[in-house]
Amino acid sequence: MSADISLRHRQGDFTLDAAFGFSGPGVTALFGPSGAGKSTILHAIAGLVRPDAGRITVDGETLFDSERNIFVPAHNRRVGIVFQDARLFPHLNVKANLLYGAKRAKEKPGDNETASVIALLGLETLLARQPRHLSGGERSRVALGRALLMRPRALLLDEPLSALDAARKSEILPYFERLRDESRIPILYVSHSMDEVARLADRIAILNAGRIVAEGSLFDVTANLDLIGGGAQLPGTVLEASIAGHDAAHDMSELAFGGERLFVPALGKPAGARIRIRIDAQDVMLALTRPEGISANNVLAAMVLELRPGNGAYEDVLLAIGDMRLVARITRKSAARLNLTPGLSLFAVIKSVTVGGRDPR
């Protein structure tokens, strides 16, 4: 299944003119700065905005069409969405709640699939339960159930995770991975958190101003020098690594990572086990040799292949380590005396670490 969107919508001062498409299984990342217009976006999508110029189809069919005048109603789009403020029926309990979504679908889900959903999401001991005495993460989810007891053709997740404190996002991102890996629908999920689009996301579309600058694998647009610390606010760049080993007389991780080896504190999945990592640019000290009796624990050996500048005094560097990329970003003065080029060879001295939602020092 895949979705179209082309839209163009003027809103006061504010003009989204943006196109771009995704398409399942999997989740596509909408990042980009508050005021966008990725929630306009979702909207649009949804049924909840008629824009004033474009073209919008899910699997093939048609929901909007200006030139031919065709606006398919909210309720017969087949588009599940999630909002940040849960919405639940205040008056029904979780259950209720979960079937007002089985009662909308095109086909209602038999109870086989009912209980899949709530398994999924972890609802079992919370059907009897009314929404007041749910947590911020339990209303999240059971929010999450409704729209897919729709059996939506598309899911639509309009920054479901930004009402939350660290923790409830910790309980919840769990149930958001089994999603993406258990479901064969498309996923849109729209967030301004460049963590939890690192964990989550396969593809991703930088929304800046109401215009759409770049789209594709997560990893290769985090690694776009046009992207860096510009207008997008891209802090970084993604990388996938797998869990070498483990040190516990150190409590300590070692990934592998591009033939070489980082080293985080310890975690809590076995050896072998793929996961996401999140290097920021000014995370990346550079080094023309190896660096001796320091506390950095990660050393990696790289070759510079860009250089562009930055914001300000900074410049930032395109590195290659193995076949990964990433991006360091320094001054302009020390770019200047280490006489920075392409196809130098020099250290990357990696200060800190994004895995899986911790910061690993």
Second form
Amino acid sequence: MSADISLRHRQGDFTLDAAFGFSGPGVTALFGPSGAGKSTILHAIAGLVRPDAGRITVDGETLFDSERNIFVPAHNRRVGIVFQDARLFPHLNVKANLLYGAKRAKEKPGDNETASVIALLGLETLLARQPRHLSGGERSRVALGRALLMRPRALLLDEPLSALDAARKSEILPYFERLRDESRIPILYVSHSMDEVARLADRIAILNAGRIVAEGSLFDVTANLDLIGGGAQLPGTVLEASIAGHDAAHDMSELAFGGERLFVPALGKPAGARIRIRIDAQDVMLALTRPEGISANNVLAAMVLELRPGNGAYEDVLLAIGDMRLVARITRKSAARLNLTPGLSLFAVIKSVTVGGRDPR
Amino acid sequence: MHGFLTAAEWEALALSFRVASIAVLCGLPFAFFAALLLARTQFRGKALVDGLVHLPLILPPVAIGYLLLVSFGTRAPLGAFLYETFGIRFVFSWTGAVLASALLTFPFQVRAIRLALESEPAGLKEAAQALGANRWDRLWSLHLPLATPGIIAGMVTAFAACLGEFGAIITFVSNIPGETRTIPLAIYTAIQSPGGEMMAARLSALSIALALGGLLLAEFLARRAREATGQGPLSR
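To complete the pair, please output the form predicted in complex with its partner chain; the form predicted on its own was given just before.
Below: every chain and molecule of the assembly, starting with the one above.
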């Protein structure tokens, strides 16, 4: 199942001119700063906005084609959407909210499917509640369940976590991860948070000022110097590692990564499990000789592949660590002092690692 | 209770209730449609429609009674047509009082329903659309239930206002005991007749109690309906 989007739309003096695709199973992130046009794209796919021109096909069906004058109304599109602010119907309890789309679906979900969605999202005890007696995180879960139970052929998530505080976010992220692992439909996840994207997405399309500036696997896109320092404002590289072992004495886990080892605070996963990690460019220091007597645990042998002047005083350096790519952001002054050139072997000191915590299929 | 009110007074009270309830119920569908039109659509001439809806609030009721008389009188074209084809006659009949009351209190219903429709939380319509609800479906499953508090408030306010209608009724359908003599007309008649002061006073006290009770009831029912539709108390 897949979706192809190509559209042009003017809103005041802002012009959206974007083309990209997403396919399932799996999550594609539509990433970009606020005002880049992300929500407009989502609304256009759902049929809530009619673009000036373009074409939208989902699962082989043309939902919009300005040249052939096709515009399938939103209520016939079978595209699920979860809004930032949940938008539960205040006069219906949780159960009636969940079943609102299901009742109107051509192929209604069976009792088993309904029960399993309710279980997936942990909503069993909330069914009789009124929406205004729910917490923010509970509301998001109900909105997600409501969209799933209409049995959509694609699911659009419009910054579903951005209205929540950090604690609520970490409470609800595992539900989204389970959804990603169990769902077979393509999911488009709009976000401006690299943390969420790194945890959930397999592919990423980066939108800036109304245009798609990059599209591809999360690993490739986040190791692209054009994007890291450029308009996309990516904070760092997303990588895959496997758990090599645990050091119980120090509460640490050891990760195998590009032929090197990386230590992180203990993870509750068995050895051999593959996990997603993010290393921000700012958190990578470079040294010409292996530094001794420093507190950082993670010192990896690396080779400079490419240098690129970044914003202001900074320079972005693409490194090869085994077959992995990693970006470091240092000052131009340091780059000149160390005399960095492509091909130079050196050591990368990694100050901090964000663990994404997923098991890639 | 018969000890407190005379037979004539009871007659006026019962007639007032009948006229007011039927007037409110007959006006409601039109009021809902007009409110929907004004709250949810944009069209040319919307200001004109808005003005027409509010006209009964600012026109002298006597003028409305006169206009009704010249259009629905049995010798007027519309009135003659209705009488000859359907046997419907408004002049000198309680049904004419219903028509006049419905028209005069129409703005109260429209305003309350429109306010409720406009205060529906933003974005629910789009959520319902994406979940597969078409326009009619959304009207029944979303807009109408959420507007219930406004509908109730509008109905009760219009009902209370109907009980007070005088000028249009007396001009259009005259002052016939048992047929068109509602409470205000009965008060007027009592004041005109020698020795009717006590009756006028009792009926006036009754009017005050009914109007006040109606407004309190409207407030109470609307609050209950807001809670039942999960919208919480209105912030003022």
